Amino acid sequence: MKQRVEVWAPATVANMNVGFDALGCALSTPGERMILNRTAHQGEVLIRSIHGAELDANSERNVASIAAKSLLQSLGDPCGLELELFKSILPGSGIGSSAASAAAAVVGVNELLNAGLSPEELIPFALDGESNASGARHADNVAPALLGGLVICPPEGPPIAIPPLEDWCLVVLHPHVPIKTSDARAVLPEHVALQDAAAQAAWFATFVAACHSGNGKAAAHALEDLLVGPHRSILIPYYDEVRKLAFSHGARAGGISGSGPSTFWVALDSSDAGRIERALSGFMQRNSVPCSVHISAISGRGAHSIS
């Protein structure tokens, strides 16, 4: 067994318009690192340091340490752990910050102890940590963070990987404004019209079929958000203006990432992605809204050791 491992984990986009609480993808950037060290204190998991974000370092409340401890206990607590977190995915960004921490933690424990568990087998332990942050055990961030690619999380049974879209370039805009997941859920209606639910299901099915046929243009066309985005967009700074600007510079689809405030915009080549990125960055700067903008592919690989 090793004494130290270093792990990389990707940011993720969840919901992706058609798959509320069910669909997510891993991003090639941004991502973040975590270092795990073995200690002699069996069953004890401590946070040594956190870089890049102000997070609770109490091991009973931190997402990473909760996930790591859950897996460590299932393996018989053969040792203790110290974690060092390097947060490049900002908390509250809507692109899976807590999921990346949870995924990195369980992949690190699995690697450190040579446990030999598959990414699918690690999901429940990562969810133990993720649920501490989100308040729910939805795997649409955690599953792609562990498996990579595009992942569907059905109401029952394990996540299902679908073919990633190699011709997609995603532009992710993160306005640096706080949006609580509870607030983003509070604006959603309890009931929706049957015709809207039927149309949304049809678009989801069309998206999946387009992915299996490798048709990135058709998949982008299918990303119609009829149930969630129209209600949550009021929480996103300048959402309507950003959407119009993104489409006028080459976006084929787009919407809210997770519960926001980040949005994602789909381009079919890197030149369009560059134009979208410049347009959105300039707009936010002119309106004095601090932000981060990332151009990313869908990562075919989830969290993994880089030791």
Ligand code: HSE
Second form
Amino acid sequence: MKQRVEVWAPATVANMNVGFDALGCALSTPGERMILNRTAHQGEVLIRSIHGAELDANSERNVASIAAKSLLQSLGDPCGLELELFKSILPGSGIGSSAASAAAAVVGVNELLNAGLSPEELIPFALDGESNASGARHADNVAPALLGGLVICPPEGPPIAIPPLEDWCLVVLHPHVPIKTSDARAVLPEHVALQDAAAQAAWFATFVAACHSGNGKAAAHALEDLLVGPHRSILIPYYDEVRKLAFSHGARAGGISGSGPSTFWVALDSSDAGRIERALSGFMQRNSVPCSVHISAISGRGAHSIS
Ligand code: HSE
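Swap state to the form predicted in complex with the named molecule from the form predicted on its own:
Okay, now the whole complex, with that chain kicking things off.
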């Protein structure tokens, strides 16, 4: 019987311009760790420690403990748990901080109790935790955090994995100016023009077709954001300047990651990705905006045990 497991979970980019609340991918970096310890207090889930971020350690409100408790309960509360969180994906970053916590927690419980649930089966339990942070129950971060790769979250039914683009190098710029998902949703219109909705659906379909044919260039070309980005870009520090700079240094596409403030920029080789990374870091530094910049591939692996 395992007493302790350690889990890694990836950051994720949701929406990806074409699939608002319906598309996401797992990043190879950054990611974060969680340790789950078994205790004798059946059904009790406590947070032992949180490193790297100021987060609520009350287990009734913490994303990780809520997700862990939901799964533990469905497995009959055979034990209790103490969680240690090592946050390297900052809350409010737009790269799936709460989804990573929720995914790590359910993968950890599954592993600790040898429950044998598939990543797909873990999604509802992770969502019980994640929705507590985001205020909405959409799986566009949680599903790729659990499954890895590129994932479509249809309005009904299970998530659909699509072939990840192996030639994509993503540059993710995270300005350290937290944005709450609820605030980023509040700026969105309730209604959109039929013409825009139709064009957006066509771009999403084109993107998926390009992924299936392994054409990273065509997939990047399809990443038009007609419905969401134009309303949210005002929330992102220097969005227009960053976009211009990324494109002039080799980006083929890009936009807002999830609800921001992070943005993602698609390069088709690592030397372009390096040029974009240096240009964006330098620009943010000159404008005194603290930030992190990551160069990442789409990770084929979701949250998993590293014990
Ligand atoms: N899709 C969500 C949004 C963010 O853009 O508001 C991530 O779940």
